[in-house]
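For reference, the chain that follows is the form predicted on its own, supplied as structure tokens.
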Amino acid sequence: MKLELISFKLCPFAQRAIILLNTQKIDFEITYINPMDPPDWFKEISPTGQVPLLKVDDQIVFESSVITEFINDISSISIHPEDVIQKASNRSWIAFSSTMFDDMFDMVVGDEEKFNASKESLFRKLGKLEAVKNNSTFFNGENFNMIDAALAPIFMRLAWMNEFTDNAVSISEFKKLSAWSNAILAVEEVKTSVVDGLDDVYYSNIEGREGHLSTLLVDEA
């Protein structure tokens, strides 16, 4: 079986993917596209037009949730949490999750009240993260788990935008989530999902957006 995920470097959905994809230790190929420009091929195969796309040998896996599970469903051991009503409930909290990238999209290219009004919803829903994360390392105990992967790109976003704007989106008053987001960015897997020097574009991209949180930018030097 080949695989190979179409989307673009900056792309969390394609992270998640590529995060469960190392861990499982699937091969697979990536090709990046420019998603503002999108060549003909992938117009002609990608029903949404959207990314991230997976190409399995000749037929086409779409939608980000369909692809991970897709991933685990092919792999030899399940990384969902084996207990059926904890499984549906981890599912959940990934679908819950996935509304954060519109706050945080919101909060790069957003005026100061739109950035305000953006951070004051992403941590309204951190916090109803909080409230139910205990204190194992992971979500669900000591294994690193789906839903793990799918706060990976959220937790590694935030921490770059308070690594370039001195702290200006701390979540250090989420004690766990604070632990928890950690333990998440010092998993090897999650470290190795994003090509070299992906913070650097990330910070490009928010000073060119031109929104507030590019106010707030520090000196990289």
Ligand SMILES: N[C@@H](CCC(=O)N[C@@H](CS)C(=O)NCC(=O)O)C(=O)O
Second form
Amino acid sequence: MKLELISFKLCPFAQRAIILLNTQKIDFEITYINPMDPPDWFKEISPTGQVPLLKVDDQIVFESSVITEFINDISSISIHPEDVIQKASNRSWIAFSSTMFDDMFDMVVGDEEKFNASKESLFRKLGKLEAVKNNSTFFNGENFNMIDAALAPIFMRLAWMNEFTDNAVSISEFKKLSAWSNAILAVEEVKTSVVDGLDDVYYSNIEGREGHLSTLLVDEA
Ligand SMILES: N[C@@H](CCC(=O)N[C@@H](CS)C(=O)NCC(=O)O)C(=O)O
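Could I see the form predicted together with this ligand next, after the form predicted on its own?
Next comes the full complex, and the chain you just saw is listed first.
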């Protein structure tokens, strides 16, 4: 089976797929495109016009949640909990966490009012997650699971935002999430899920958007 992931370097949804591929040690090729200016061949094969897209031989799999489940399905060991209720609950929280990307996008592009509203929305969601997180290293225990992979792009971007500003979006009030974030960001498969220097690209993206967040930048990446 030949896998080709069509991706965009800054895309957090594509990052989820890469973390799964890395964790499950599955060989794949990666092709980067700019979804804002996609090539014709991409427009022909992508139903939504969005990345990530996984080409499996000649078949197309799209939507990051479906791609990550597919990668898990073709792997010898599942990184979901075995218990069906726990697995369903994990999937619910993964879907819930996906809405955080909208808040984070608005935090990058928005004026002060929009920034504050989206930060509040994001932190309300983080509070819900904090309330259900236990004291184990990862969400389900000591093993890195699908749900940890799903949160990784969120925690990585929050860490970058805090690094580039005077901790403008510090999550230190959430003790369990802070420890969970540290554990996730230390995982090798997470660290290698982005290209070198992507933090600089993210910094430039914040700067270029000229939203309220850009006025809080204190340091060059
Ligand atoms: N629900 C989709 C969202 C993917 C998504 O929003 N991708 C962005 C890049 S991060 C994109 O392709 N945007 C271009 C567009 O929406 O036209 C998924 O989970 O795969």
